[in-house]
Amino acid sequence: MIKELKASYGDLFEAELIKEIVQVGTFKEVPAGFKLMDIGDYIRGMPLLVLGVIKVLREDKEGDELLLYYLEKGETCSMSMTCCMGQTKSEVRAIAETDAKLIMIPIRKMEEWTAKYKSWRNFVFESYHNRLNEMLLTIDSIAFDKMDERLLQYLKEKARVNNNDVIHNTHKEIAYELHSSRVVISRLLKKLENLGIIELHRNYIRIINI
């Protein structure tokens, strides 16, 4: 575990730091489709992503879902370290998008490790940025863009993370990440189809001209 976490965080944490997270971290290994966080859930312990996936996702009132964003080794979820420290419910879903390796850092800790080490708050301010961004990004493209630019781009994004040209995802759980419908969904990977730059299989979906 510690030659995992230092290949992820010992660029950005001092030693000092590291040991402790090894001190007192708990540490996880998930399968893909594993559910880390659900809506409602009350968090117990920081989250830092050691090896894998992880999608965040939002739900509407009517159960649909929509991606917000992905984490990668390295990150963390700051919606969890908002729910840590404030002590409130999960407004978000976590699922493993691959098999995944994490730490669970303890609530305590994390304010304690704010005052106490300089590159602690910068990976807290930093991780409360990027993901900031990106869910700004994931506002301005249901805002401004057509479903089959948002579609394109989900598949580029699923094919990065995956680092694999086939996605395995069904068109039904396609429509739910992007909070459209199957029907849609299905006539828009068909016209992909159709210009060259997917596959279309039974159970899968080959990217190759993206």
Second form
2 protein chains.
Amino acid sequence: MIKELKASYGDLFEAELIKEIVQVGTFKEVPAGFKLMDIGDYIRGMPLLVLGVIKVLREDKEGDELLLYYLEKGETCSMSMTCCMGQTKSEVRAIAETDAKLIMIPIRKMEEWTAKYKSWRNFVFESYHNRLNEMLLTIDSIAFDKMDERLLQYLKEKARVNNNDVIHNTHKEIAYELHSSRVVISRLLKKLENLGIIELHRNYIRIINI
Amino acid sequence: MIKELKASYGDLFEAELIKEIVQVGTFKEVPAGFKLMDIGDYIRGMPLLVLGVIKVLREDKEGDELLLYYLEKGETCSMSMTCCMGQTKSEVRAIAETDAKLIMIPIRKMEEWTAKYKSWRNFVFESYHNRLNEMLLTIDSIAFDKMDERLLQYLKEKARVNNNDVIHNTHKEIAYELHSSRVVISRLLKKLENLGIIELHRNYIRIINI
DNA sequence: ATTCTTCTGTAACTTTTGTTACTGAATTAG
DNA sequence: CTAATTCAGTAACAAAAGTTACAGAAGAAT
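Other form of same protein, the form predicted in complex with the DNA, not the form predicted alone:
Below, the chain from earlier opens the complete complex, with every other chain and molecule after it.
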């Protein structure tokens, strides 16, 4: 645990804070697809992501989803932070996009560390800042872009976080995360293929040319 | 200044913090329509809103806007907080929706107070929490609702923050804040009027029935 | 091997949203 | 008062997105 922690957060946190994290944090390893948190859940602790990618989703009244953003190594779920401080329920769903390793920090430590460690304060504020900016980009994409552009961004981003030009998803799954319909996505994907940007296969898509 | 401050923040902050705010804060009064901050601006300080309403907007590549949310009495701009701590530029535009009074806090005090005052920490975290939740609602609305529903929500919210069932805006202005077109908004407004929900006039709209 | 299920492609159609164009009414500027 | 401008209503059309329906291919289950 110390090794992973130092690799992801060593430059960020002072040595003493790292020591405290090791003392009170619990290590957790989850497989891709694991649901880390659901809408309405009370948050038990704050996660520090040391390996892998977590996707954060929002749900509509019908129970359909929309991908909000990905959390990567060295990041945390800002939603969790305020939720556990105020003891409110989660407004989002978090699912491991890849196999992931995280360290769970007990709620009570957060308040304490915020007063005690400057590096923790900076980390917390930076997390909020990053999250708000991610949300702005999400809004930009939904409000300003047409579906073809959103789809392309989605594929690029997915390839990036998975570090793989092959995207293992069905059209249906992609439609779901973009809150669209399978037929629309198939149509647009075919267009992208005709433009030479991607290559379509059953159950996977290969990105050819940005 | 002390009176307004106590009215909006008296229950929130301990007496000593209030005293410090009075010492270092500068009082600012702006008329409706005043641009408090623009995209790309460096943030000089953190605003505490003591009276009035501020609208926060996002801009697309063509320079058209989208209303994100309103800030009300007792709130602050979370965007400002991290921006001024990290010295990054603003990603949003802030315009006084009504005449407004605010107290500007110098950047350097923020770090200090975060370590020193528990009430300040709570306020800062709560602000972030509220802002993230507002952003989620904005995303819900854009991603999940049709324009007629968004328009209705817009009118309701606008009436609420202005505490007035008469909305003094042209169709063009409404279209702009919803990132739509004037003709579309006129069409949908007429539908709402036919349903007996609103009453249309030149330069203003009256809300009749929720 | 045969059946069943899932995935993709496509056509045909509807709904929603956006665009262009024009009108007359209300308001403002000169 | 007259001319110019702004605002709202509407029609006609175009583009984007969503829906329904169906078919064939791939793969899984039996």
